[in-house]
Structure formats: structure tokens, C-alpha cells
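As a starting point, one isolated chain is supplied in C-alpha cells, in the form predicted alone.
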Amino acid sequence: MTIIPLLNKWNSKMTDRERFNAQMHYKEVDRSFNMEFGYWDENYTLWKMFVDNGIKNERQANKFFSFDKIECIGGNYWMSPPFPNIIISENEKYQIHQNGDGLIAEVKKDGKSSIPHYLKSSVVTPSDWAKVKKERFNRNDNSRKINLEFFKALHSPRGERDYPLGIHCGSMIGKIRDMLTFEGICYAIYDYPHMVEDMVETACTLVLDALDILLPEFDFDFASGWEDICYNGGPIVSVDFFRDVITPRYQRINKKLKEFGIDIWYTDCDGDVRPLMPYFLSGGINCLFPFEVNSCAHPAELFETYGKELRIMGGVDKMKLGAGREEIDKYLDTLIPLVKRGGFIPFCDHRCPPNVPEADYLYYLDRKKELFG
């Protein structure tokens, strides 16, 4: 579809690769690199905006407010085939059903945004995993297959792209958390800690293959990652864990990065992060992503123990955007010296949630406009 930007694009004297590479090293830029993270389901049927120009994901979206491009690539690092999505059973107000991880999770039908209640996991015992790897972790499985020429038709491999480009480098713990529930990896790593390190293996391994592949064929400007492994409490693995079996995945990962010129690298991970900070870190991992501010802490206060060794991507706090234009200014105004100092892409700290007006969030944009633009 057409869309046509409600927003004009931020001036701009560099291209937007040209931004992000120089903002992520700390080097002088034009303006700020000018990006957001997306926004909850609702919103798209909530936002007149939204909804009077047929904006229905995050990528139109981007374009309707005429972000700056940032993309990025990857293998199939996870289970392939899937668990089949089958419903089970439902009443008036949830429904039953396995999901592509394989959980048994109850959910509302009401078609709000919520966290599912996982009822059963289909992977608990070393012999449960046995039979999940054999069917499901198969790394030359047809579907593990990457069709260079379709990246390539979509991405140019070279320097001729004004946008970055980054390589996706999987999950070394969050998508198992997703297959072995909260409640099942706390108890997994104790009672079954060879199991989940093999998980640990097979995901870096997977990892690996793909690298092996897309490494040599583009120039990429960063890396990106996923592991969601925290909440307001910290991580829901022991730091000891993280740091023995997390860590130096996170290395063998990072040479080969390293290898190709690729020294950004940034994982998306709520919560409060700072207890496994020197281990992402010596594994690599130095950039955070979207930086989850009521659930760790201000920004500023992870540039002030970790300096230029850190990025932050994020980092506005989706609470102040709710509570009015006053609170939005005034939370703005904390992160004038940060975009100064460099290293610092600021965002909303996740998915836009709708209890933000449109208007507000019109206001939120503009403002980051007069102060980074």
C-alpha cells in the first residue's frame, strides 16, 4: 500500500547509515539517529491516526512518521519445524491452546495485550529435550537454508546502502526460557543443568551456522540479539549461570563478529540488566535495547558506571509518556546531555502502550524533534 508520511523526515546532512555508525562510536553527527520501537496491538485500532491511514504494523508505521531505516537480517535459529498452534478448549472469556514453542498457555479472548498463563511446557525432562532436538533443532534442515540472492535483491551487500544494516544473532537464553516457562528454567538449571547448557549449544550453534553464511556476503554495521531474561528483580538465571554458560557462547558469537569488522552489538532485554552488565560485556554485547527504565534504572546512571564502553538504544520511559506533556518535557530535558555525549538512540523503552494519547505522543515526537533534530 501507499502510505503517505504524516511527518516530514529530520533534516539531515548524512545519510542514515552514516548517522548510526557515527553515533553508536561516539563520533559527531548531524542530528540524532531518529527511530522508535513500535507500539502494542491496540493502538493501531485505538490511534485515529492509525486507523484513518490504514497503518497496521510497526513497518508502516515507521514510515508514516518517517523514521530514519535501520534493517536487519538473519538465519532460522529456533525450532523448525514448530509445535503445531491447536486450541484445545475455551469458554466465553479464555481459550486453551499449544503454541509453536510447544506451551500449553491460557489466554483472553478478549484480544487485549497480555501475558499468556502457561499451564504445562512440552519440554521438562532430559528426555523430553532428547525428542524436542531430534525433531525440531535438525541445523540442515531445509528451512535452515538461506536464500542469499532474496537478502541480496532486498539489501545491497556493499557500501552502497544509506541505511544500516544489521545481522540477527539469535537467543542464547530467552527463547529457551520461552520453551521452558519461568518457572521451568529456574528449576531446569538446578535439577537439569547438563540439558539446559546443551539448549544453550544448539542455539549458539545454529547461531554460528548462519554467520558462517551471511558474514561474508554483506557489510554490516551492527549486531542484534534477543534474550528477555530479566524482570524489575533482576535476572530470572544466576549470574553464575550467565557467566559460565551464556557468556562464552556470547564469545564464539562475537569472533566471528569481530572477524567481519562488527563491533556494535545490542540485545533486547527488559528488566533490570545490571547484574549480568560485565557479562554481557566480556561477551561481546555492548549496546542495550530498548532499555526498560522503571524496571532497572535512568540511563545515566549505566553511562556513568560503564562510560564509552557502553551503548544504550531506548531509554525513554514509557510511564512519562502516559502521564501527560509536562512529564514528557520534563523526562526529555534528562537526556539532552546523552544524545550530546554520543552513544545514546532515544526511544520509547518499548512498544508504545495505549494508554498514551495520540496526541501526547505526537507532542513527544515533536519534542524530540526541537531537542535531537
Second form
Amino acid sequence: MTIIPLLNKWNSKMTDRERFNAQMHYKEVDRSFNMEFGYWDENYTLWKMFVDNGIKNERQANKFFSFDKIECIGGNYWMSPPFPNIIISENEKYQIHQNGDGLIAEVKKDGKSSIPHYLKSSVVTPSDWAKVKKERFNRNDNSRKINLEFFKALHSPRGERDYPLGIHCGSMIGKIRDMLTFEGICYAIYDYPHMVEDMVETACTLVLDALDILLPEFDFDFASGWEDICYNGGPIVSVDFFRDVITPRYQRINKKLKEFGIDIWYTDCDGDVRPLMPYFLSGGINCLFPFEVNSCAHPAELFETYGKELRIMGGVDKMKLGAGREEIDKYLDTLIPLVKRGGFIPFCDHRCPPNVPEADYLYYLDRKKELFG
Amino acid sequence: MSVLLQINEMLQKGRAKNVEELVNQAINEGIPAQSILNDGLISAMMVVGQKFKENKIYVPEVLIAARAMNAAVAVLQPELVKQGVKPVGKAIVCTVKGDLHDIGKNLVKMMLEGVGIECVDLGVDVDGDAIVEAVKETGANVVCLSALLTTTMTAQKDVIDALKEAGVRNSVKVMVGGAPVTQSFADSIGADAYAVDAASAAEIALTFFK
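Cool, the form predicted alone is there; where's the form predicted together with the partner chain?
Up next: the whole complex, starting with the chain shown before.
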């Protein structure tokens, strides 16, 4: 499908790759890196500009708005094979199904976005875990083999690339939370601490295996990860557990990244990350993404606390995007010194929700260009 | 150390088995059920709630303590009934229509029960009519509404409108909470209170029963 861009790419004197690396390392840039995190599924059917132009996903939207290019590759770090996705029962409003993580969940059938209502996990006790580990976490499984030629055909591996390429470093605890449920992981850490640590070690080993294959073959610009282990009241696991069990695994991954010159590592973690910040940083994660403002703080607060050791990608309060143009203006003004400071790429602090009118979203993109473009 | 102090200490640490044993010991020592509940269990949960509010502990520690509380109350329940001990009050808790998130709602329920409030849990994706019906049926004095999404927080206003329309708005206090909800939003929809977290919700709810 040919996408006719709605907006022009911001004027550039640097490549996207040069700009990303310079901005993340506090060097001079031609302008800010221009990117967004994406949109709720509803936006693709509600926003007229998406409907009229056949824009149905994030990749198409990125081209539609002519954002700067940023890509990431990685290995198969999780259950393989996953649990089969099956429908257990359904009525007019809801469907109860088992997802790939083995969770039994209730979902609405009206297609509106809401995190599923999780009812039961397939992994509760150490014997459940032993079975799942044996059947679905075999590090030598064929499905974990990395097709280097495929990736090299997609992304030029060395210096000639004009966009930043990242290596995905998976999740040390977020995916485990997904498998056990929010409450389940809290109880498991108290009831079966050795089981949870073995889960974390398994996740770490799978990432390290993939890094050994990928790192020598590509010049990566950054590393990425995903945790989502906080909510607006703080972390979902205890700080002590995070420090003692998760951070050492980050450090092992970071050691490999550093050997190959990768010194920017962001992790996707919503919610109030502040209690975990010292342990992210000591593990080598030095960039937050997408940094939810309403559940945490203004990005300036964290920069004030952690200085240039910390970078942030995101940090544009989605609540302000939905609150009208005056609020958008006021909020973006607060980000001017942060973009000037460097180590900060502003974009909506999660996928843009459908309560943001499309006209206001375009206004936001225009204002961002005026201020940072 | 007295058995009540031991109950308090073990509950704060979330040691459910120890708390159960100690509650049995307290019953056998002839300590009134009301005292075991108030001075052993509820006072411990108050400390847990306070530490949570002050960011000294986080959700996992609260969940573990609440699990111990539930186990202890199950042991104590026959004595509470026998000795005619009544709950502090009754509250309805639910997540509003369109929203399936139940973690925040469950935390609020745990903390309310932790301070001695009986909870009627209507679950998730609950519309105004169901809440009106529950208010009429249960005689609850407090309604706690949770919403996690910017797209569903407006359903909290729909509930307040439904309560008004049914003529029961003045018989209940409506509390709202959830990640996107703020004090100004709560004010704008005519809620009686906004709670920033589950521990605050319990504290505020208690004031409505005094």
C-alpha cells in the first residue's frame, strides 16, 4: 500500500541515526528526533484522517506523519511454543479465553481497548513452573535460532545505515508478571521465591544467548527492553526483590552491551518508576520510555534528581493532549529546557488515546515542530 | 510480647499462617473478638496503609498483609458472630462500565475490609443501574468507583447521574479513584471524595461512617 504523507518530514541536516545518537549523548543536533509511540486501536477507526487514508497500524501512521525512522531487532525470548490461544466460553458481551501466556482471561467483545480481566494463571506452583519451563522455555529450541541473513537483509548492519537500530533485551520481570498475573507475582515472590528467581534467570539466559549471536554482527545504536512493572502507586514487585534479583541480571546483560559499545538502554515501563530508578541505573538502564507523567512526575523532576545519567523518551502528558490546545501549549512550553538540555526526545507518554480529538493531535504535532523541529 | 502485639507484627509482615495460629491462641486465652479484630488485625492494617501512603512499602507488601488479614478474619468470624460484633459500615466497590481492570478495585476492597468495613464487590464493567440496585438492596452508605482509562473515567459521572435519577444520591457517599482520575475531575462530576490510593480510600471511607 502506498502511503501519501499528511505531513512533511522535519527539515534535516543530519541523518536520523546521527541525530538520535547526538541527542542521546548531549551533543549538538540539527533538531529534535521526531517520533511518537503510537495510538489506541480505536484511533484507527475514529480519526477521519486515518480512515480516509487507509492508515491501520503504527508503522503506516509513522510514514503518514513522516516521523524519523527508528528500528529494533531481537531474539525469541519467551515461551516457545506459547500456550494455544483458545476460546473457553463466550456470551453476548464477553469472551473467556486462554492467551499465549496460559492465562485465562475475560475480554469484551465490543472491540474497545481495555486490559483483559485476568481470572487464572496456568503457573502458580513450582511444579507448574517446572512443567512449563521444560515444555516452553528450552533455550535450544529451533524457534530460538536467529536468522541473521533475514535481519541483515532488513537492516544494513554497519555504518552505512541512516537510522538508529536497537537490540531488544527482552524483559526480566514484566513478562513473568504477565504469566503469573499482578496478584500472582506478589504472592509467588513471598510463597516461592526460588521459583520466581529461576524464572528471572531463565529469561536472562535466553536474552544473553541472543545477544551472543546478534551483537558481533550489527553496529547497534541502542538497546531496548520492556518491563511495565510499575503502576501509579509504584512498583508491582518489592523494591528489595527488584534490587536483589532483577538488577544483577540487568548488570550481566549490560556487561555484554558495553563490550560492543552500546551505552544507551531504554526500558518501557509505565507508572511511577521512581522507587526503582536507582536499580534501573545501576543495572545499566539509563533511559525511560515512554515515561507516563500522570502516573509518575514531570520529566524535569527526574532529570533534577539523576542529572545527565538519565535520558527520557516520551514524557508528553497524554492527559494534556486531551485537555485542549491551551493545555497542550502550556505543557509543551515546560519541555523546552529539557529538549535543549539533551537526552530527551519528547512524545506522547503512551499510545495516544481516542479521547484526543484528531485536530488537537495535529495541532500538537505542529506545535512540536515549531518548538523542537 | 502480648499475643495481640504478635498478631499485629506478624500481620504487617504478611505471615498468614502465624497470624491464624495467634488468632486461635488469642481466642483460647479468652480475649474478646472485638479486641482481637481492632487491636490486633485492624491496627496492623492501619500501619500497613500508612506505610503505603508514605511510600515506605508498595503494593506487594499490602497484598501479602491483606491476604494474612483475610485468613485471620476467617478464623475469627465465628467468634465475631457469636459475640455480636458488627462491621464499621458497608461499602459497594466496583469498576465502572467499559472497564475490566480490577486490581485497583481489589486493593481498595482489601484496604476497606482491613479497617473493618464490609464490602459488596460488584466486580468490573458495572453500569449505573446495577449500582443503584445494589445501593437499594444492600443499604450501603458508600460507593467506591474505580476507572483506569481516560475513556472510562467519564462513566463515574454516569453512575452519579443514575444515583440522582433513582433518588438515592443523598443516601450514599460516592468516592472515585483510578490512574487518570484527579481531585478536580472528582469535583467536576460531583463526587463526594477522591482517593489517590487504596489506603487513602480506606481512611476517607471511615470518616463517612463516623
